[in-house]
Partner chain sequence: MSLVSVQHAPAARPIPVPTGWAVAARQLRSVKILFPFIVLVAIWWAIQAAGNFPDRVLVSPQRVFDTMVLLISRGVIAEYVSTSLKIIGIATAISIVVGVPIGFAVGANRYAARSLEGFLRFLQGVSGIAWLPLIIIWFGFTHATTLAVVVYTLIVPIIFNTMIGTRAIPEHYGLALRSLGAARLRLITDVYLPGALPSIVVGLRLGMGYGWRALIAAEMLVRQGGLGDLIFGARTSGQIDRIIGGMIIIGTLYLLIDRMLVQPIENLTIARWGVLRK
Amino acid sequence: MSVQAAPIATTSTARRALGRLAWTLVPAAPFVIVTLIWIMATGILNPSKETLPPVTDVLASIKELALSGQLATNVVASLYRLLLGSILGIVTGLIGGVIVGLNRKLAESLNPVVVFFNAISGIVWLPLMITWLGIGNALAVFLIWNTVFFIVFQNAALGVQLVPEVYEQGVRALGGGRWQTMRSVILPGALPYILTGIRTGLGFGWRALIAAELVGAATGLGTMIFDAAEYHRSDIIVAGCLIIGVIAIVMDRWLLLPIERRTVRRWGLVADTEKE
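Chain shown above in sequence, structure on its own - the form predicted alone:
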């Protein structure tokens, strides 16, 4: 019996592995379809390269930028601004959101102000900030911070407010203090909202970053795209858009998503199904 069970177990494991691989590759399907449509459109319609560059030209431009060192320089400059502005936005938004969320009356009184500034956050400030801060890293960092802050702030405050009060009362009934309640109930309960706010904030942070770099910066992916537009280099424009999208996907799926899963699992809010 044991001799026959081994191949069956091996086959079952292989099937599970293939199933996981298939689900991992599913998100790539839309990109493959769009690429095929792109190739067919350029082959059948034969548009001008300024209107729609061929896939081969875009890939050649990426290779050219990589070999010349321009790609690395622009990517590093953009990531530096994005990380600096996002870290400031996440830290300040998290602290402010938790503090406001703990006081429901304060949250209600500040809600109109938060809604107002959230509506004009990000690139809406661009014309005014150019006058105040000039063109450079300060402008980009402010726009990113302003965008990320309100998204994280609102999600953190909402997450804290939605934690059932009965859980807090239960910890206090067992002799837990304010800090014990925060650590054991409030923060774990608000964590999914906080992490969602961080992921969403970073996505909008990319938009603010590119907008700031389009206006004026010495280096950066936005600057690369803007300079290419002046010379009608659609291949570089499309290449820049693809690079931005790929970096965003890599950051979300291989950095933020694993952190979210491990953090939420660490606090015991989801089951560890991988071990089952």
Second form
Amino acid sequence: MSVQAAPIATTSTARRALGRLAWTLVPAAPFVIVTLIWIMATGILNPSKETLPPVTDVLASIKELALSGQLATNVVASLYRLLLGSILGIVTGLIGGVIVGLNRKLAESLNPVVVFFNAISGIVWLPLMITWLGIGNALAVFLIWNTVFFIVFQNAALGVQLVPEVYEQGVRALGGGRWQTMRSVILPGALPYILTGIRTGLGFGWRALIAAELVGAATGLGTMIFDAAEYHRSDIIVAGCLIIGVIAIVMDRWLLLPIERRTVRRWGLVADTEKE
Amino acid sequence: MSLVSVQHAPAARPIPVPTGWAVAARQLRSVKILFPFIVLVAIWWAIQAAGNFPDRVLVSPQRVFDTMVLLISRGVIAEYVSTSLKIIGIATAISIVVGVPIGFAVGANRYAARSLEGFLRFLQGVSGIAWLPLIIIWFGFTHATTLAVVVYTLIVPIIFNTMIGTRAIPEHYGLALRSLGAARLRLITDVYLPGALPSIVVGLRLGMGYGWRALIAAEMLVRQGGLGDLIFGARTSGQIDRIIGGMIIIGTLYLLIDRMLVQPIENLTIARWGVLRK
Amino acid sequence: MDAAANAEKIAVSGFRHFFDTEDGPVQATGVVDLKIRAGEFVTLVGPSGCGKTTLLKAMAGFIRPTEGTIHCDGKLVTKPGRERGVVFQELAILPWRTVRRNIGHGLEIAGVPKVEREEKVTRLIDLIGLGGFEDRYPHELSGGMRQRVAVARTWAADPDVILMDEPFAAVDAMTRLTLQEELGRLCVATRKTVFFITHSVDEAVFLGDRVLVMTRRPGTIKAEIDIPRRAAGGRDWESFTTDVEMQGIAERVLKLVRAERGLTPAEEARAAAGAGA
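Mind sharing the form predicted in complex with the partner chain? What's above is the form predicted alone.
Whole complex next, starting from this chain.
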């Protein structure tokens, strides 16, 4: 009774439905605009196929790559390296981060080294590691491990340090031992940071992998792009970039974000910045 | 959002708590920080001495040090460093000048913000280096190519964080100023710019972290000077001493830029206003 | 301060407002007619969600009324203006400006020369008891001090009319009493026209020359109570609480407001989700 229908009801219902539709469709707008500009650019400027391949060529080459099995081979090779390197990075980063997070003295003395090696993490190691490991999986896995490790390590250490001491004291007061506190306080308390670290780390790892594959591998999406450049096949380069972006988005949005949401946000531990 | 929560984990991030890490960071100036490095160098030396490796695989710390001294004294390092610094400097300037206004414009409208968010995420998923082969076709093996890759990498976090920062400014700040008679330009200089600044600095910092790596990677492939060229070029001729020396310089330089340029901005403004630490 | 003491300063006529929401348009206020004389301190009490803030925002020029008009000094209000200052419930002073620069912000916007500005600001800082804190940033101040800065910023710009939206709702109870007394003194000293929103009956009666009571949403003004004039500077809580006549008025207003609190929880929630205030 306190809320009354207004005379402007009819127009605003239509407008609202329209607004909702716009809200749903709006994320596609930049992609559509860029595609249109691309189509117009190829149509009007008529550049050579090397400079700017037409949209149709890129779609055709995606289809061709997919049908020939080349795409699957390269995607699998890249994802395999990412998986291996990330698992190594997450496990070592987690163990190291928790240990350092729990031990203030150790944290203080190790910090300079961590800061320095973090500054050269990833791609900077490429020349040295090509010399030591040669071209291949080991090189890519090392670079991913090196990238993921520092991000997970720093986040885990920070997360552990930020767990309020009261929680720990609460479990101690209930008679909990060191392991008990670890399992029921430290790890869940640090989880938001750990998950953020893993999610961020995988994003960085993916980018480091593509860079590593440009020169340091015989298969993989990065190699595919780089080889295409030799033959000036711009359509394959663009197709490869699109596929790389799609995989990154799918990984982040549909795999890592839901995990983060389901565990951490449910506990209300992290300010939900995802709402619109 | 992940591009923002990334602020928990960029390269050499300042650790925003007055606990172990901050304390440790303060000790950076003291002698203590050298200790773990001395241990590392000692291990390296021991391995090198025990293993009897060929020079193409591992050299002694002494050799690396000598090479660095030689390269520095001959001005070789200065040349490579200045090439890299010039590109990252120009890229940063372009990214700020172009990215911040875009971020404001997009942040002022929720539809624009929503539409660009997904697109920016996509762009971030395709690392700048993946576009390198195409950009080489466009610009050849030139500094322009390197610059394009670095700007591409740097500008996304700046746009994104400016946008987030603008959207996070309380609405009544603007209302209050309008009731004091402020015009649009005033609102931008007095509310939006300072209000979004903490977020812009976070974006800048993230961007510099990504951009620096993209720069090194691009230089390795473009081979027109710069630190990436230095270490990658040394690989072809098997000069391990140059590679390791170059890596040390890259790390040190990055820390210097971060500590002496970006952190002071943060401390001067943001910490003083008490608006960043949530 | 104003020669024409009985001149009409603000005139709200036939005002009614609707908000466009996800669930269709929501009526924020009923029809409101209201006149405020120059130099008058008018307080408005009403239950949460009755549309108080909507009315104030329209008077400030932040929103255009769906129906009706608002005039200030005979001019139609269409946008915010320097002659109508606003003090918000939320802290609206800027965290990146010191106390001095926040208070002087309105003058700075108006293009007042620095020397003159500084002089005026210094006087206000003394008046609100913030001497020694001129160069502090808001985050270094207590809640009460911050709200003082917000009030001083509005006063410094020297508007004819000051619109205040529950400015003391966020400070602690003890500080609130002090701030209310200070505001009372400030108003007596400067003779501004003030429109003040609150949901505290005591605050409304204590500060107002005239108290308006609003019904629950969609709010209309259901009663008007004139408060007998007090001696200049005579607004302090001690004499207020011991004054039988004042207490009688407060009780009467309270009854009027109480009658509006008959909302069911569901209605309350809906009210809270809407326009706020």
